[in-house]
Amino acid sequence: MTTPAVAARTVTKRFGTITAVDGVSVEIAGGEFFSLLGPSGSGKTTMLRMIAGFELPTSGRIELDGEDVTRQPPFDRDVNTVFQDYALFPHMNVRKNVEYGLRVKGVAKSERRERAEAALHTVRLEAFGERKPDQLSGGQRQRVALARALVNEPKVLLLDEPLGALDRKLREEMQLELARIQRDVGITFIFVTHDQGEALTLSSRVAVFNAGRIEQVGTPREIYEAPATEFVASFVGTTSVIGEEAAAALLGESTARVLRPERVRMATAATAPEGCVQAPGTVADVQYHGDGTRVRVEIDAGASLVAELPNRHEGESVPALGDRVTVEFDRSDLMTLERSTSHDQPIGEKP
């Protein structure tokens, strides 16, 4: 079995009476773009800081390439961290910012210059070496911070919500850049974010954190299409919950089920096709999103179903608030979830 680039072994971190990370075990393979996803306070950033060495676990251990580094200081670990605030030196130009870590290590000037130029080329800023940070855009400053981390040639790059300060359009552009850079350099990226779309877009695998524990580890497709728990289903994307009473009335079963909005559609026939369920109800909300329209329908069986509809062509009607409609979905698209997961066994080992 290949030794993981990073492994957490039953790691717990307490701050006084607060348990920030609770018995987390996960393995991250070399070359993965691995995201730690979760809401504020879920433990993802604390987990990243323990991998970096900025926090010591209360119990458990951190391994890098099979070596126990739990008690090693940050500067002795072959990792670098990129923070949301960039932490660039305002009085230094871009090239000197990128060279700084090498200068501290005593690397010769000619080698520093060569490696800094290569790092700036990787982030497509080779023409900006003489500029100061305040002469750059937010996206450019973020790329300088990446270059400064990459120039040290770490085995693992840790990114703590690095795109959080950027506007939406720039964020989307930087997501593409991050994915390209990671492919180009081929090192392990561990990325902390609370943005579900960002995690699904960038990652080879995702660990979903909740209340200090990992609810699920999987590929973006697995996390979205086969969520393991109610929390994962509700946090990653939008879900409609069909409770036990509604399931009994609508499906003839008493097990609560959930459904993604893109699986719900407006019925076009009076009777349901084979394998399909139809549910009459009243439109309770309509939201236009540019590339689609989200319609929430309170069905008569006693549940609220959300349908993600493609935008209509001119002349076609869109359901309006208060309209009586019938929605339908395929039985095969229903999901059954656990209410919580057991954390007694390590999870996250890459097959």
Second form
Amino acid sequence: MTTPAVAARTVTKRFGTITAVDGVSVEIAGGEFFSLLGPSGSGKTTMLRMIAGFELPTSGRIELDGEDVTRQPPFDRDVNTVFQDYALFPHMNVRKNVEYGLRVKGVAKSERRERAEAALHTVRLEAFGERKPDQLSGGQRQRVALARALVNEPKVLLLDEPLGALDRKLREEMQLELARIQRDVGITFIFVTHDQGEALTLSSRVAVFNAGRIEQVGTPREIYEAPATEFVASFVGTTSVIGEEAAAALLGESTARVLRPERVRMATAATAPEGCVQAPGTVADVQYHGDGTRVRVEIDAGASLVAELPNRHEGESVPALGDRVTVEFDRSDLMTLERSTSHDQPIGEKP
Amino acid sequence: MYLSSSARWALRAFTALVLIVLYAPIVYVARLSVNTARNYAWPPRGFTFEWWQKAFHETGPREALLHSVQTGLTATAIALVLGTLAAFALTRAKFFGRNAVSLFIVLPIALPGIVTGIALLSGFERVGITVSFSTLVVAHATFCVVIVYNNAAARLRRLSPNLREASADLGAEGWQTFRLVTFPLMRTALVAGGLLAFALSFDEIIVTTFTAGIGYKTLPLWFADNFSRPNAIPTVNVVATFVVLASVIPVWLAQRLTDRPGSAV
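Next block, the form predicted in complex with its partner chain, ref. the form predicted on its own:
Okay, now the whole complex, with that chain kicking things off.
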């Protein structure tokens, strides 16, 4: 295997008594769009800050292109960061902000100017060079921050929840933009986010963080379709868990299984078709959200199944709260978790 | 906030009254500086620039003004260096006793001048230093530092730590970050703090009385010596008016610099 662009080797970071990152090892190949996904407080931002050089690991090693950089200060590392609040220099105009990295490295003025222009072109802000950051919208600031980092042609670009402050529409636009830029410049992107949709859309691979550890690393498809732990299954998309007892009653095998809501439907036939399982129950919750309706059914076997029903026809009957219904799913859609969540952290709770 | 129209008028009238009480005496002194009579009598009579001409040629007030400016500038310069360093130390580093140190830096401004004055005088005498210009500067610096420190610390606390990190991330070493990012962003706070510190030193009289020594007269000391001497009354009025006019400039500058939208970070 070729040398990874970034590698963490059993990296641990403690702040006082709190362990923010707990023995994380991961390898990121050159040119990847790699996401660190997890709830707030799961250690993903701390991990990013250690790669950037803002935090020193308590133990373990950080490598860039095989070189140990654990103790290198940020200004000696060939990585650049896009900060969550952008951290643009408020007293400099856009062009000066973008030129900053080249300026402190002593690049000649004319070359500086040229490369800044090119970087601003990449993020489509050529016309904004003379503006001050406070004269820009959130999305524009975001692009300036991106240009300011890209102009240095780093080996790795670190992005700390860069779209967190944008409204939904702009967010989706910037996602496309980020994907395009990453393809164009071919730099390794490491992207921190708590938004699973964003991570799945953008990434070539995702590492799911929970309580300072990585629960699973894989392609978006692997993460979504074959979650390794209950945490991953519930954090990435909605999942229904069929516990051991319910599984015994319903499926005739006492292994816990999980199921995605889009795989659950309302039963139409009186008996289950070949390869399908039917489960009677009571509707406990109905949520309408435009393109679909999400129905939670407490099945008699003792589990809570969420069904995502598409909103197809007007007047099509949607179950109401308290209705007795029978839900159905294919046996082959059941997913088995490789292992239970690796430590005693209750799901969804901050460490 | 909603106010009834009568309440609004009452507030306006009260504001006007307060401003009149504050400024009428100053206007009165200014009027007296061009009065033909050489006393404080009302109503003033006539109009003349005679006193302005005379005052201009007198060495006493001129020397005192020069001393005050010298003292103020030197004390402010010391305060800018020490106050800025202290602000950096206390906003960026965490160490045992940080709050206590902060309190000790700020305390001199709250101490009664008479206490500071006596304490410094006895302290200087104790170690055998004769009070003179340098002791006066040290005395003034004790409260000038507070002003600079408060301004600088407030600004540093408002600066996002991410700016420093962004600068380092882009390849700047500590000194480059200070020169290109931190200092430009705190410059207005330092100018404002420096101007206020200078103004404070300029009209200080109590501490000055104890720490200036006999031969060294600052402007406030000169006023105190002269304002009750009948012959000096016209000159006192002229010098007072001059100082009022001159002090508008730094105060105006300080306000402009601290209120400017670009300075808010």
